[in-house]
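As structure tokens, one chain now follows by itself in the form predicted alone.
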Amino acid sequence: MKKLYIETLGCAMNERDSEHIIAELTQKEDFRLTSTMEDADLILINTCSVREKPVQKLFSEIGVFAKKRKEGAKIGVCGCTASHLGEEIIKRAPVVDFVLGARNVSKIRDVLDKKGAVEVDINYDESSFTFGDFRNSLYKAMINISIGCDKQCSFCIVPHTRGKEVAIPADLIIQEARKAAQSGAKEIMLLGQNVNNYNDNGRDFSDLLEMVSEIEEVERIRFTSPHPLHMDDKFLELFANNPKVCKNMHMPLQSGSTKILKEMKRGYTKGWFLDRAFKLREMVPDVRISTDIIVAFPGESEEDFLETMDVIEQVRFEQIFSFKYSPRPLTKAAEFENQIPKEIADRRLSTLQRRHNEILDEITDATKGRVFEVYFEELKSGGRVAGRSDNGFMVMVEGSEELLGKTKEVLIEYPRRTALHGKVID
């Protein structure tokens, strides 16, 4: 059998795309997975293009792989960067054998033996394609519920790499979730660019969550990423009241300034975001809210930045993924005037991260002595096992593989920013 090595950059949707690729090649072709690139007959890089650094990393990795690969090994580039650069990748790096876009994952077997193949059609619809079954974890399953994005956020390249939004039929989603649950995955993660904008012939995302929760073997449901614009009362009430839906909400803020949000074409205001966050905190007191924030968007004044800091103070996010604005090709914001100088961007990002670390320390310290129900899913070094609480805290305890796939009560003894450390008490 031939050996496949795959490196995945970027989001959970890329991780799921990689699982689909692995399934297609190991179940329908004569490949088996290897963790050693030097042994591989096929090397794949599944790329991200949301920010500039992953794109730069792609060509660096291609160079490393070209030098270290064994004789005759092929190199393929997949994912979002493949979608927007296409054949330019092969021009810049002739060692690459083929390029496969993020919307064309189902064509992986078609390009394997076609030197110079470029499949990057962002209008290709594979929403009903039946992939082989492969998952990196036996204990949780990621399931795509939609492909692409209909939003036109001025900073975001995703609509240009993943195409227009298409809902995967609800019946196929439920079929996949039931199959995963029956094979041992007690936690289901639903994936989409804007999951709560889902609509399949009148069935919305709240309806879909209810359908998944009716699968007896499913114990926990998570999802990413919802859009604040679509956080209506029906959605929040389902989130709060369905016991199988984990109480961890990702709310991508991007900016706390209504003026900047308008320039970003986010579709909501600071007031709307705060209203949804406060309602969420009121309905689910133990909810853990995470967010994405971009600082130094073109035209962001000091007052605009302080509006973002104000939202951080009011909401007190349990987790923030924060970045300096990165101009991306094909986006409107890349053409905007008033790009923010690097030194100002660096200062704002540092200010934000420093203050959030202070808030995070307060939140983390308050978990000491608390008891969380933790679903264990991963072995760690040093005889430890990791899992997540219902509301999304990473929790680690001493233990072995006997804990995997089980939910246990854990007393937190040593809380840290990156993980809460404790002991099993049931």
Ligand code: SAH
The other form holds:
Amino acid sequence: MKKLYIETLGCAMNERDSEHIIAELTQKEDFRLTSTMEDADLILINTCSVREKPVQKLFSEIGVFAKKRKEGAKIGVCGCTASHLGEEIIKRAPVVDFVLGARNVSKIRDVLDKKGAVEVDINYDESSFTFGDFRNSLYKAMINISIGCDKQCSFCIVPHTRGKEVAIPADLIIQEARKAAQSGAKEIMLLGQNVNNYNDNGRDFSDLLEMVSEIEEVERIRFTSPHPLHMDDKFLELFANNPKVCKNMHMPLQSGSTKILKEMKRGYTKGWFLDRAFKLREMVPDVRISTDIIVAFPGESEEDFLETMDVIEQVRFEQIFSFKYSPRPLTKAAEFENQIPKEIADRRLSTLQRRHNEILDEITDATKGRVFEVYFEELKSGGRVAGRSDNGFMVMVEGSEELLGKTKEVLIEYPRRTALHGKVID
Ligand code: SAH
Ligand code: F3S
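Switching from the form predicted alone: structure of the form predicted together with the named molecule?
Expanding to the full complex; the earlier chain stays at the top.
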């Protein structure tokens, strides 16, 4: 048997793509997984290109792998950087055996033995391809509901790496969800770049959530990522009222300035975003709202930045993923003239993160003495088990594998920013 080592960078979509690749290679070919790169016969790097840093890292990493690998081991580059650099990867790093784009995962078995193969058609339609079955976790399953993105946000490279948006047929999604839930994954995570824009012959995302929730064995449904523009009342009402839909909403703000949002081509205003967030807090008092924020987008003035800070004060997000703007090839914003100097970007990012940490400390402290229903999914070191509350807090208790796959009530005793520590009471 040959051994496969796979490194996955970037988003949940990439994690799922890696699971698909592993399934293809371990079930239809003669591979098994290894966690030691030096033992591998095939080394795969599943890359991210949303910001520049991981792309730079890729080439130094290829060099390290090439030096340390077992004799004769192959190296393949997959994912979003593969999609946008294509054969340039092999030109810059001839040790690479093949390049497989983020939208060509189903072709992994075709490129395996073709030295120099480059499969990077970003509009290849693999929406109905049935992959083998592999999941990293026994207790939860990720399921793609769409591929690609039609949004063209001016900072974002994803439409150029994952291509046009195509909905995966709802029947296929339900079939996958049923299979996963029956094999023990009581939590289903629905994945897409823009999930609430889903449309399969008139079935929208709210309809899809309803259909998944009707599968008896499914206990919890999560999804990522929705777009604030498509958070209409029907969607918010379903989110609020369907007990299986977890009360954790990702609302990627990007900027609090209506002017910058327009430049970003996000399609909503600060006012719309606040309206949706307040409505959500009103309908679901216990909701956790997470967000993505980009600081120092081209042309962002101090006033624009303060608008973003204002949204943070008003919405009090439970979690923020914040980034400095990074110019990406093929995107419109990379050509904008008024790029922001690094010192200003650094200062804005640290101002934002410092203030958010203060807010987060208040939110975290307020969980002390509260009880959450926690679905346990992972063993941690030191005899601890981790899981998530319905609204997405990471919770840890002392315990053993007996807790895995079970939902228990937990009393929070020592809340920390990274995880709430407590004990099982029921
Ligand atoms: N639709 C996807 C977006 C994928 S990119 C989603 O909502 O998850 C994930 C995040 O990376 C974006 O929300 C944005 O905040 C950030 N990002 C994308 N392009 C960026 C860039 N050029 N510079 C900095 N951050 C970026
Ligand atoms: Fe990117 Fe905007 Fe789509 S952030 S993935 S172009 S919704």
